[in-house]
Structure formats: structure tokens, C-alpha cells
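One chain comes next, on its own, written as C-alpha cells: the form predicted on its own.
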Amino acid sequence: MVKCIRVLKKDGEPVRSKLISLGLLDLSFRIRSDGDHILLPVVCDSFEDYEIIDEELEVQKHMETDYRELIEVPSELKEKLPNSYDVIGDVALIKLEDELLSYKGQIGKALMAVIPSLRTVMLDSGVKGEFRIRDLEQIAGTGTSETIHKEFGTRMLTDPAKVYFNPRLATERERITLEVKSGETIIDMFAGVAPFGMVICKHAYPKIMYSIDLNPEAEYFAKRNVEMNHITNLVIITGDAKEAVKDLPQADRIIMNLPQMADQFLQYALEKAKVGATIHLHKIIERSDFDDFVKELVSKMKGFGYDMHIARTSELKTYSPTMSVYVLDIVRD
């Protein structure tokens, strides 16, 4: 039996969540109905005016969210066990060091044991080539690493197997789209399967975007991607960025998501930049360095004949110890 109180179902919600404010409602038991009323299961005596009653409740069965408590390794290897990996769609990609290789598949059963909307788990053993695909391995689940990922209301057909693909980016993303006006004209000289392009077309008013990639791939999953969303004002560019961009239009705003080396290409987005135009730029740089990187930039544009200023920076994410992902917005004066 089960201390509980019976409450009226219009006043369960709000007495519910007082009890949980307050630290009196019994989380191990499930809240059962009863007519017009509910049961509530509490751990006191007492509560405002309501009478203590015993009941039979069903216990609460409590899903484990933490993959780790559910692997079995030497203790030594337990605090090596990533805290954080990527899920795109219904796929799990995750990097293990070498001690851990040989846990691998339990590994991917635990994350699909806690995450019951994944279908397969990838080993990601990191980008590689120019194309920045994954290199990956499948440790858990079926079929293969094509899938669907939702994002602010569109639908990304992707394979980071084939082309390049980031769900960290999603905030970023969204930043962006909120700071598009009516009418813009944009450029994403590294677009991938156009998540930039979905999520700004989807949602901001944009006259024209181009995205342009290199990976022959992504051009197929672009296509896909405007048909899913509906999208009519994005054009799916395939080739080198420097060498595309010099038949486009002028630009008020123009995407640089290379952060391996988007600065190398900076000079030919600042062609295509109208004035007061801005350009997001990603870019890993050590964190000790930022300052000096970031005034070497300057400089370097401006000896090439481009008078521009650094309006916001921001650090995405990090890359390794000593270094993160910056985006740098920077506006052509």
C-alpha cells in the first residue's frame, strides 16, 4: 500500500507540481486515476487539507538515460567512456579511444538501450578527405547510415558516410535565420546537403540562396532536401567555391562553414560581399591565439585591397584541448 491523496483531476496539475516543488511526491510509484479524481503518491504525513489515504499504486519504472550505467568495463576504462557523441535522424555516431575498441558493440547496445528512437549505432572514427566524410563503422542496429534528420521544422535527407554533415550546428543555424531580412541574397560556399539552406529558406525570406559544394554527393541529398521542404528560392551548386561564387550575384550574406580553413577562401567571399554585407566564418583556432588571428585577418584582407571589421565572434564548440570552433561575423566595409 501507498500513502497518496485523492484530488480533484481539474486541480491534479497544479497540486502535482507543488508536490514536486516541495519535494513530496512519491516519484517511485505511478499516479493512478479514480472516477474524477486521481491519486497522487506523496512521502508525508500531511498536506494542506488533504486526507492521507492508502492505496495500491504501480511502481514507476525508471528508463536509464546515461548509456555508461549500462557497461560493464574494467574501472580504469569507465571514465573513458565519451560523455557526449552526435545523433543525426535515427542514427548514433560515437568516437571511442583505442581501450575502448573492444567494448564497441556494447558500446552501441547500450546508447540504442537508452535512446529507443536510434536504429543503428556508427563508430566515427573522424572526418577524412576533402569531402569531409565520416569514416564509419557500424557496432549496433541495422541498416545503413542514410537518414532523415529534423531540424526546426524541415527534413535533411543525409549520409555522413557520403557527405558532410554537423547536428551541432542546429543553434548556429537558427542564429543565422533569425538575422536574415526579406529579401537577402545569400551564398553558403560549403553547404553539404544545404542545412543552412533548409533552415533559412524554410523559415526567413530570402530572394535567392546558393549553396555550393564540392562533393558531388551532396548535390543529390540537396536536391532531395528542396523537394522534401518544398523550398523554391535555393539553387545546388556543385564545384570549388572560389571558383563558383565568381558567377554569382553580389551577396548580402554569405556562409563559410570550413572551419579547417575557411579563412584561406575569405578574399573570394569579400569579392562577392556587397557593402555592409556579412560573412559567417568558422574557423578552429587555439584559444591562446584568437586574439592575434583574429587581427591578422584584418590585416591580410585589407592588403588584398578589403577594408572589413569583426562585428561578433563566438565559440562554438571545442576541437581539441587547446582549441575550439570560432564563428567570426565579419561585416565588408
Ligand SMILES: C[S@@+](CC[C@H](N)C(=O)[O-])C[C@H]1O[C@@H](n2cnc3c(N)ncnc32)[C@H](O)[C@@H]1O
The other form holds:
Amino acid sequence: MVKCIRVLKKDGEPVRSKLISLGLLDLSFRIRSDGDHILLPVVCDSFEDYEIIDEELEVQKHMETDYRELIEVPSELKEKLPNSYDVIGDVALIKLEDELLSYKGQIGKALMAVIPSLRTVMLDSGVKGEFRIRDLEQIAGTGTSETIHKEFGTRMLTDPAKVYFNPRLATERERITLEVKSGETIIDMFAGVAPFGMVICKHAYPKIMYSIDLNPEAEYFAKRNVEMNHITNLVIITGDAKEAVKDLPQADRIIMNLPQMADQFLQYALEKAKVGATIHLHKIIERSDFDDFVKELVSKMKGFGYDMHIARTSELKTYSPTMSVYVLDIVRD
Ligand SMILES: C[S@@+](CC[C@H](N)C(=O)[O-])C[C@H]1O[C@@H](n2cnc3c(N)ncnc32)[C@H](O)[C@@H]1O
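Take the protein just shown as the form predicted on its own and give its structure as the form predicted in complex with this ligand.
What follows is the entire complex, opening with the chain shown before.
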């Protein structure tokens, strides 16, 4: 039984506000309707002229938002529970240190409890191979890792076990989309399931965009995404970007999101870039080496006979304690 006051519905809101302002409303129980009255739970033994009565009220459920609060692990391991993870559609991917692996089931269930939209949680043991595919193991929920991710008004079918997909690039995809001018020809050299293509073709007005990827699985997902988003000006190509670009027209913009090695493809991109075109080159590197990398890249490309300058650089995210992922906006002069 809970201590309450019985208040006419028409007086309910002002009385509730007064109780809150005096710190007298008992927030651990739910307010209940009772005919033309409401029952307000209180933490006091008297309030104005109201009689204090005992009634059955439901406990107010507190929705926990931090999965770490739902996990019982030895205190020395508590601080190793990751505070970040990726959510792709209704699938969560989490990386765990070895000491936490015996708690993986509990961790998966805790994530599902705090994010009600999740269908499954996968343990992510990192990306491997030239397709950058994730090594995944289901630790909670049901079904596969195939899912539909929503981003900036588009829907993207993907499966991180079959093709690379990075939900953390949403802001970068939006930034580039806002730069695109109507009628541009765009090439995405390392496109995955074509998320740059979806967002750009949906919100900007390129004449045509080409999405290239070496992974044959990417083509299946990219084609489904084109249909699902009613896109008509995106061409999907499976193959090595170095070769595939040779058959394409000169471009106004080229996206190079293969941060481990995109710089090794830069001369092929410059060959396809119109004068004034922008190339968005991603690069993972030690933070202390970044300035030297930029200088060497410019001098190497000038050595190959390409006039270009770096219009902008920005650090997209931290990759490790000493390394970051950068994006360089390179303009062909
Ligand atoms: C970092 S992922 C990019 C994914 C995509 N841009 C996104 O935002 O989700 C790099 C992609 O490059 C592809 N790739 C690797 N080597 C390639 C090559 N030589 N030519 C074309 N694609 C390549 C991989 O299969 C992978 O899908």
C-alpha cells in the first residue's frame, strides 16, 4: 500500500505541480485514475486539507539507458566494459576484451534491454581481409546480421558479416552531400553497399554516380538499396577500382573511403578528376605522422605530373590511442 491523496481531476495538475515543487510527490509510483479523481502518491503525512489514504499503486518503472548498470561483473572488470558500440539497423556490434568474453551473453542481453529496437547483438572480433568484413558471433537475440539501416532519409540493406558498413560515417556522408552541386559526375571508388550513393542521390542532384567495390556481395546489397530508395542515377560496378575507373567519364568528385590504403590509388583518381574536381581521401595514420604524410603525398603526386592542392583536412575519428582516421579534400588544379 502507498500513501496517497485523492484529488479531483480538475485540480489534479496544479496539485501535482505543487507537490513536485515541494518535493512531496513520490516518484517511485504511478499516478492512478479513480473515477473523477486521481490518486497522487506522496512522501508526507499531511498536505493541505487532503486526507492521507493508503492505496495500491503500480511501481514506476525506471528505464535504464546504460547497459553497464545491468551487468554483474567483478569490480575490476566493470571499467573494461566498453562505453561505445555500433548499432546498424536492429543489430548491435560490440567489441570485448578477452577477460569479458565469459560475460558475453549477459552483456548482449543487457544491450537488448536498454535498446528496445534491437533484434540481435553480435560480438565483433574486428574486420579482416581486403573486403573489410567483420568476424561476428551472436551473443543475444535472434536472426542473422542482415539488417536495414536508416540514415538521413534513406534505407540501406546491409550485412556486416558479408560487406563493410560504417554507421559512424553518417556525418561525413551528410557533409559531402551538402557540397554536391547539381549535375555533377561522381565516382565512389570503394563504395561497399553504396551508402554515399544513397544519401547523395537522394538529397543532391548529381547527373550520375558510379559506385565501385571489389566485393561481389556489395553489388547485391547496393542493387537492392537502389531499388528500395527509388534511385535512378547510380551505376554499380564490381571490380578493382584501379581498373574500373579507366572506363568511366571524367568526374567532378571522387570519394576514396578505404582508409588503410586509398592513398595508393590517388594517381588513378587524379587521372579521372576534372580540373577543379574534389577528391575526398580517407587515411588512417599515426597522428604524429600526419603532417609529413600530407607533404609527401603532395610532392609524390606533383612528381607524377598532377597539379593539385589540399583544400581541407579533418580528423574524422580516433582509431587507436596514437592513430586517427582523417579525410583530406584534394582539389585537382
Ligand atoms: C572502408 S570500406 C568502404 C565502405 C563504404 N564507403 C561505407 O561508407 O560503408 C572499403 C571498401 O573497399 C572495398 N575494396 C577494397 N579494395 C578494393 C579495390 N581494390 N577496389 C574496389 N574496392 C575495394 C572493400 O570491399 C570495402 O567494401
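Residue numbers count along the first chain shown, from 1. Here, rigid core means the biggest group of C-alpha atoms that superpose within 1.5 Å across both forms. Everything numeric here is computed off the predicted structure, so don't read it as measured data.
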* Does G276 move its CA by 2 angstroms or more between these two forms when the core is aligned? -> no
* To do: Classify D34 as shifted (yes) or not shifted (no) between these two forms, where shifted means its C-alpha moves by 2 Å or more with the rigid core superposed.
  => yes
